[in-house]
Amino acid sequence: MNFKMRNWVLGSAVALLAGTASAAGTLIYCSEGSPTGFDPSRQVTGTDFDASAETMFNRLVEFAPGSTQIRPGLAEKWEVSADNLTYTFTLRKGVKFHTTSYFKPTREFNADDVVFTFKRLTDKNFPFNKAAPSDFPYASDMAMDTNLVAIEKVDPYTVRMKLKAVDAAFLQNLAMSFASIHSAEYAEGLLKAGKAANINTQPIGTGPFVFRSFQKDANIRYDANKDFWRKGDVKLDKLIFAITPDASVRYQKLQKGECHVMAYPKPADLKAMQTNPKLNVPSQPAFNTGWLSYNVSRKPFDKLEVRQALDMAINKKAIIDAVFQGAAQPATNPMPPTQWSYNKTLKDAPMDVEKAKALLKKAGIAEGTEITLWAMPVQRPYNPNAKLMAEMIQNDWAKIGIKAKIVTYEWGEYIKRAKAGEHDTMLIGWTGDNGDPDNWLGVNLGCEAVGGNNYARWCNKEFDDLIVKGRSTTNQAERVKLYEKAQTIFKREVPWTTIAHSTVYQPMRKEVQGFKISPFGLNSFYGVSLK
């Protein structure tokens, strides 16, 4: 039986999904949910980035696959001024934007595209932003919209960026998904046609795959970019995301050969996967944190005693045993132990039901007080089963007289409502984006991140001053001291109950070659092939 016929037999459902009589060269990825859009600039979740930035776009600098190290991307090289405030990028020549049914480029990538991308991220009055109003949460959470004060086109292949204050992680930030480069020519055409909003539904990038179609809650289809500038990185003909929210169904599809790679396995299935001769299940230590966030802008969570009481009532060990099946370690800090500047001296408050009751009484909280506890509808690396975790926390809180009502929404709605501060408490988490401590402390807990990823809506000046100072120096030893002190304040003030750092497992069929687990929890198919 030849290779094409063998792959067709492997799963006729795959062939049907691919829209072809043969699935040779077509990789099917069983993803966990539908993206909210395909414009990486406005997204915040891995589900969105996998479907957009990781498939269709590039950045000026990029993380080497499976690594936290940056390498040249659309910029071949760069220079940084002595005062660390000016970055000059030399751009790559010969890079082509995608050709699709809705756009045919007339020129190659150049400085205009970089200027458009970053003007849009940082200037609310930029004409395109007025035509398609949007928030850019990552850019604002990291103060890029206030700190990047100039983006200049020096010549067609040179761009200069100027910062108001030193940002030690600036290059790493530019390698993150939200900083993906858009086509200025495409955007201009959308603007003239009165269709600026299409930038989120009909994407154009320079990446390894070209967008073809999206059917919500069903599939996303891509074709290989045969003109991709990083030669040899595109080894597939087609890529399909088979959107499969149920982890058990994803596993069934993987076993049957109806998908080649699956997202987020159930911990209970891992043993069977690891003994299946048709599967590989590589793993790596966590670079994530899962937590319960307290909305301090709502009463009674503005009171420290209440947060302390809820925190010390939670049986973290039981959660790790039941939800993670032991494949995690308890989280004490807002960042994992593998992140430099992790404060090893911090300890959790001991679990103490009686003391928790006394704290609630002191805070004037009546027994039987009702609150909401939000649980994510999707699996994430930091939380494989939010429903079960919420039920366990609900049970723990009942023991101290708190009645928690579990609430959930569709994933995009969950994030949107949480940013608006509609929750009392919520389960959420984070997988590191760039290997820098600011990506944990600033993005998730900084004052500028309230309304963005700071779901606790916690703004502590003492903490914030430390992280702003940490971001503003390139001396790593000094940064370590500042971040360790900031973590101490975090632990004292309890805006979150930190739950766990999970081990990441990536099940795939043995015919998949070249797939590398991202430390950032993203799924990229650069250099991936089927044997």
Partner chain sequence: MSTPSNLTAADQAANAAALSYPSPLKEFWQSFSANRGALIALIFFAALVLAAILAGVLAPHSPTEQYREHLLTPPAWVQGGSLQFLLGTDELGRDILSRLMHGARLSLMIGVVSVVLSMLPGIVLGLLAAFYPTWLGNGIMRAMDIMLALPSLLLAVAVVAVLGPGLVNTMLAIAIVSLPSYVRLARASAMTELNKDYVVASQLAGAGKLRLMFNTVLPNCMAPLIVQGTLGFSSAILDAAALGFLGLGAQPPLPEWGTMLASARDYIDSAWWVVTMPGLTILFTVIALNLLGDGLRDALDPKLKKLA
The other form holds:
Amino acid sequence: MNFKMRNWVLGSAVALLAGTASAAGTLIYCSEGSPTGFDPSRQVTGTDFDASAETMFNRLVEFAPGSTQIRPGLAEKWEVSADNLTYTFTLRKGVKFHTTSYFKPTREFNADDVVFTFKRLTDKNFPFNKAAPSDFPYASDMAMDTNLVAIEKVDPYTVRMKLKAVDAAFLQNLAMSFASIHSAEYAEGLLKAGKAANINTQPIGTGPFVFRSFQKDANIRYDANKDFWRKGDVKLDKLIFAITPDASVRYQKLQKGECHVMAYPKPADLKAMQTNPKLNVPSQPAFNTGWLSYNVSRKPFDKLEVRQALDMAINKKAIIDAVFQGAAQPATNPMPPTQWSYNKTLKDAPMDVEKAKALLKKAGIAEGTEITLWAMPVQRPYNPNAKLMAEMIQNDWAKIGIKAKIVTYEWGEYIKRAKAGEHDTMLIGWTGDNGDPDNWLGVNLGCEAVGGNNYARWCNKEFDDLIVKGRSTTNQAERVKLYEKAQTIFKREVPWTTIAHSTVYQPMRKEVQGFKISPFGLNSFYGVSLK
Amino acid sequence: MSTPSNLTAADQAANAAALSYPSPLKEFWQSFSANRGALIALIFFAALVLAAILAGVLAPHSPTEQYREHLLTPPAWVQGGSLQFLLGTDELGRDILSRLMHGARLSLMIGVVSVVLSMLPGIVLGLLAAFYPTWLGNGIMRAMDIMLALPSLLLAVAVVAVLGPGLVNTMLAIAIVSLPSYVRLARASAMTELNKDYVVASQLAGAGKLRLMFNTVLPNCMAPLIVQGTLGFSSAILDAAALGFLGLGAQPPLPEWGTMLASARDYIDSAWWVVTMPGLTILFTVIALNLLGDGLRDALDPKLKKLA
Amino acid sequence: MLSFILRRIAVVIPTFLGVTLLAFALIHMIPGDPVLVMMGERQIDPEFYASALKRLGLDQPLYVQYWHYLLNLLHGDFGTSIVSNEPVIREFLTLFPATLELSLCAMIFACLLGLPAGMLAATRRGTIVDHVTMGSALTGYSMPIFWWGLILIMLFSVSLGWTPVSGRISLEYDIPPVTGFMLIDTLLSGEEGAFKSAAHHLILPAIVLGTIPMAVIARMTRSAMLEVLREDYIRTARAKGLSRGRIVIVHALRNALMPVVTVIGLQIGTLLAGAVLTETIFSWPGIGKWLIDSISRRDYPVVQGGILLIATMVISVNLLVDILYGVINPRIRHAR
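Okay, that is the form predicted alone; can I get the form predicted in complex with the partner chain now?
Starting with the chain above, the whole complex follows.
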């Protein structure tokens, strides 16, 4: 029967052998996971931002493709007052919001939309927030909710923003995904219809692609925005995200032409990809850090000795060889060396099993103590295989008598639970958003960010004072000093074990033209075309 | 093997008629060993049990030791392989052969524990249902119908979803989902026995309900239950592996066979041995157990043969 | 006849109630606060918590909660996903056709291969053909199908490149769901190549899912045929000088089919359980994958509703088979 069956299979497979030529102008992107929603204001992960902010939305200012430099977006120009506290934006005219089956705009983009967007991010009592309660973790991690004290419409195409304290990176922050501009008209309609929550499922933006449909865990479909305000940036007819959590499946699909661009290749496949004549594999030096957070709000991780012991038991080099296949450099600091203010003088504690055991003993930790080690379910630029990394750390810790249980959840759930502090230790990481040191130290380690991106829940007064001061200083040399000192404190207190800064590779088929790797780890399809 | 040991009046009469009648055990063995497939399966299974018990001694390496210089080494007979790792290593440099041997322990343990955990309560419930066929029996059988309304793997998935993933919960879930088959079988065979003369006789002789249940009726129902146990063993191994594969079963670094396959999808095009070895082990084990079950059934209860 | 049907339905009602109780209990057995479990929110303010408690009726005694749960079910309310905020029943109905299509194709595959194989083995009993066929059936029957899927992907998709890697249809086709069956919808859409692509995507998953039923059917067909071939009327037919093929096809097969059909009916559970694994491996957007994904999202209302819906389906199909049997066979109808 085996023989017969094989014949049958062969026969039908050959009979059905079909070409994989794709419709002209349809680009398929093999993405790594389902977004939790399409409202960039409330999201934190690159998976979410790729699917919403990068495809369907615009910001007042934006990063030039492939660069960390900002350029005008929905604001044509802006003025900053002498005290660095007031910003006045002149808005672009003739920008249309998307027309879809669920919304037909009656007016063009104007100051009301900007005011709505930022009121929503900063005012808990804003009517829309009452109707659709949500956290805005990014805005609050960056202290925007407390620092942005006024947003005023001066005239329909002028908006003024006032800050409480100087924020050296304010404009950069406005270019980040979470600051994407929503349509006030659409939101008002939703509010009236009692469907405010739809803002997360039926997005309306001004960006190059228009939302068409989303099938959870399967695909997201977008149509080109033929009215996009930056003419010539939309060269595709359709954009499809094929949600494919498995890196090897993404690669197989890329090889077979079932998708054109893929997210996050498995390091082990890179060599084969680079020699494949059908593929291009551009790369970009690291602007990310992968690390392990110790939840200091839980026992016994509140004890420095415990964190030190766990830290020095980890074999970082082996991880870089096995998980990254060498395409990464060991990380010492929270930020990568290419970030200005990186403190070159710091060193990792040398790996030392005996000393780690002694430290644990001193801290009164019994052998065989069980802890949880969280590993994210998706690939990230800073960590291509968290499960594998977790198994290695588990093995390293077993040698000092710590039994780690590996825990994982679906990505959205992982972040949600981690923000609630349910973990003991967790693997996570960061890709820089705006090129400012505060984006590493403030967002991930500041006291404001506990309950947000500060997964170590580490709030150190000495450290926090330095970064708060750094944020409100405009003199760069001064800031460098403050941040270098902050990194020294970080290294002394070990809220994380920093693991690696990895090189980002973006495999795509040769017919894809004009794709630029974002230094911020986002995937956008502005100006991309198919040959 | 607890073959019918209660020589009842009827049996004794038969024995008297044929004095040279072979002992039940011998008869069983003769009939079993005539089945070549079952015999080979028995040998394979014995070897597996041995490997599992002696894994600590026989396995060339520790199942969790990560040889980080030897990631994804191919099996010894393939170019690039080494004799140090006969079946190759996985993505963390762990020896696959050693993991499979230690994994045999886990799989056999899962099989034994879940079969025992479902067979014992299953027998008790089945006998109760047979002895008290009115409301208690009906209640029990209705409850079993409910459990049978869900495909076993789905029910196991639901149970694990509630209890959380892990080895113990896997065994528990499998035991729960296989309960109905034992209850039904025990009840059905007990019902047939209940009408037989020897039961009526011992009832008249004043045997209590408990004695009647466990000493008189049960031994005569054991044959189909043993067969069911063997088959349950194989499906327990399959279900546990499926749960492990879905990430809901035994958790790393435990070398459970299904768990070993959970990340194998990643190595389809680069390291076939990571995919093939654990799967073949599961397949052979399950085939052996099914053959063994068939052989046992034929040998223990020729009546069931035609139901094959 | 009507009384027979009503009696059958009456027997099923307690089973169905039991399943609802099971599903209801499921969400209450999860460790942790049910509001947090159901709302999927942590850090929610006490006011909101209290209102949620009230809205979900969780401040009432359990039996009242169960009663409300039943009432909701009767109104077709199987809960709401905490991830998508969609009613569970709607998600189920959009995904179910995919599973049904896959299962039907798997069953067709299983019958197309299993029936002839079983017949062949029975007519060549004891020969090498019989041994090979039955050996293969045993192998198929013992197959860990998630692994079987991986092996087939390794062989046909990756090494030979004949079949697509995963999914239901090539994404360049955006087929509007009319019937939910991709094979039919692609034909209706009239898009060139779409049907081919859908069929192409279906081959491997259908083979994987059909493997165990195929083995079961082959074994069953063989033993049923052997039974029938021993009957007197076959001997009579043979004595009459009828050709061997005619005997097997016309006389034996017709009579052997009854138990085989029963077995096919009983395979629905196997198919649904197999669908969980097959859909996961092939990223097939059906209810099996939906359930597994929901578990990893901790979307408990979906798990609860999905399990209940699947159980309801199995119960209904069994009931249907039962009634059909009674209709065909009066002996069953009157036996009690």
